[in-house]
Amino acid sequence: MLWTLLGVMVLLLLLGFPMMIPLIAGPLIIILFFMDGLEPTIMIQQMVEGISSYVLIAVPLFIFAADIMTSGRTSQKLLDFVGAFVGHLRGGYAITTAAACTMFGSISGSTQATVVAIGKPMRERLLKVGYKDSSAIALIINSSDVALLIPPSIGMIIYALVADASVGDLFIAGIGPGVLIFIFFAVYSYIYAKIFNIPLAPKLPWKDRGDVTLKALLPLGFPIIIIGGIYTGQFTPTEAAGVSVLYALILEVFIFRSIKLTEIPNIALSSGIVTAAVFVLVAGGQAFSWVISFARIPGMLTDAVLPADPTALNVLIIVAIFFFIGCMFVDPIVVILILTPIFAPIATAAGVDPIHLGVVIVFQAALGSATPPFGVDIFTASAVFNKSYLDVIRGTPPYIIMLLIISVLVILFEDISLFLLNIF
């Protein structure tokens, strides 16, 4: 029964079907050939239930309102703010695009986001200072991945969801982690303008400074509101979203009017497009995470990849190893809702905190949609960017290196991801 679940959905995953089939098909054929007596009903009802909870409602207004600062002019803003500070240093545009990336990431929940927003308008800048596109490209795509850790995260959300923990937690916990993979390529940034000789780019006067700093202030006002806000108890990180939507009506539509109200419901429509396709997603993985769970299926398929009594390295290292894998084929969000049911309640026995597994495995998520030859940020960028896809992976190899080496340092020491929550 387990290895038809899983022959069938890889199956159909591979041959290019919509990815709600196999999240569907699979449950389905189970219930129906192996489950005696059992009606599909079921199945509704937890599609129903996969996207009932409160807290899944966080997507939706957190892809609104990046995709709101996407159409209008947040993103110029903080751009501008990181390149008046560090531009001028070694590698300056480089550092600029991670930070930027890192910064936008705390605004928007996805890395698709961050690539359209930061990416589009740096290619222009890194190429003219002389960088290679194919760096360049890597460069964007890697740092873009740091959103799925930094908050607000989707990725977070979806695993908090099926994992019952809390997002606020999760929010925290992979703020170590995303600005541990910012140090890193910041540094690699240096390095390489250095051996390369990338000219440097003239200092900007501290008048300047201040004038893009005031003009920044206002977006910079995001991770504070979905922080502080969540974190001051004002409200849930459901409520944060809401309100980052409200905070990016106001900047883009009343104040740098870059924005007419008329064109929201559109900008909205965008936001449903992709809100229907992730959800489908998360109502099919629901109905998939019931059936294993009723069939007893996570057992039999732990015993077969753990030994009997795994400890908390053990564990995570199979489930790292796991999620790289999975989403190097497929998306996170997928693979996250297809996993987590069934290393969840091992990870958990083996005593594993759940806060730290989410954050490995988020991690994990972003590192594998990099990485080729199908990582799905591949095909965004090759998309955006409209470059084939050779040239986006030429580029890649450095960063992946250098995210693996800071994978396996999160999964030895659960404080970057947990030092920041002992604080609060």
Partner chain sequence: MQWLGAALIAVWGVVRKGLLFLDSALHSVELFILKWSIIAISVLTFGNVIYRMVTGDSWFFAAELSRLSVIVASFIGISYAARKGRHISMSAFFDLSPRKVKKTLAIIIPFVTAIVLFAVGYYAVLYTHGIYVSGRTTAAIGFPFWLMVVAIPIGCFLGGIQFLRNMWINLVNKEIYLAQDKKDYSEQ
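Pass me the form predicted alone as well; I've looked at the form predicted together with its partner chain already.
Just the single chain follows, nothing else.
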């Protein structure tokens, strides 16, 4: 049964079908040929149930808010703000890129939106001061991974839905690993600039820094709204998504005037297309998880890869390996939907904190997003920068190595994920 399921899904992928087709067709074939007592219509029931959760309302709203900001001036104001304070340091341009990706990720929740919004202006700056194109692109796509970890991470929302975990707690828990990634990348950028003698940017006087800071205050309000609003009890994570859309509209349409009201329908249409694809994947993922659970496939799989009485560390290592490899080939949302129902019960039984498990899983999804052969951010960067696949991945090895080291630290020391949550 397991090999039939995998065979059907791999065959359909090789034939060029989008991921949603094998995700639905595989379980349907299992029902038709291996489960005589079940009606195929149960697939429809499970798919509808998969997209009925109140939590999912946040997804299209955060996507819409990110699209509004990507079309406006928010990213440029964040770049100017960060550059004003660290641009003159050794490796300042690269550190500015990493910091801006971190900040924009805390606003958009999307790695691909971050590549587009921060990547375009920063790549030109990096090239002008002497960075190789491959190094600049690698920095951009890997720094954008932070968006999948820190709030309002769409990956965290999907995990929370599948694992029945708290979205707010996951948002807080992802901040520590996200900041750790930035620190690693900033240190590496300093060393790289020193070795290759990258020139320094001019140091801005404090008056200019003050002006830039004032202009960036409103964009910096997004993470305060999301985290502060949730943990002061002003609104739920889903309501925070709605407030983010309203805030983005006020900022870009009425204050910055970078977007006209007549452009909003086209932006909403673009967000709707992305949302539809995500929701079909979520619906298919729910049907897939129900069928494999009913068929006891998770037990078969875990018996094959885990010892008889696994420890928490055993489980986390296997989870990291499976999710990392999976996200190298398939969209992270799909991998979270497919593998979380398999490993979450085993992890809980082994004593793994479900919030820590979520951070480990989403971290691997972020890492896989920028890792060859098929990390989604690689193809986004290829399209945005009009560069070949090989040009995009040429500079990624140092960043992948750093992310793997951080991944090991996150697995071994759960306080990296949970210390902020414990404080709150």
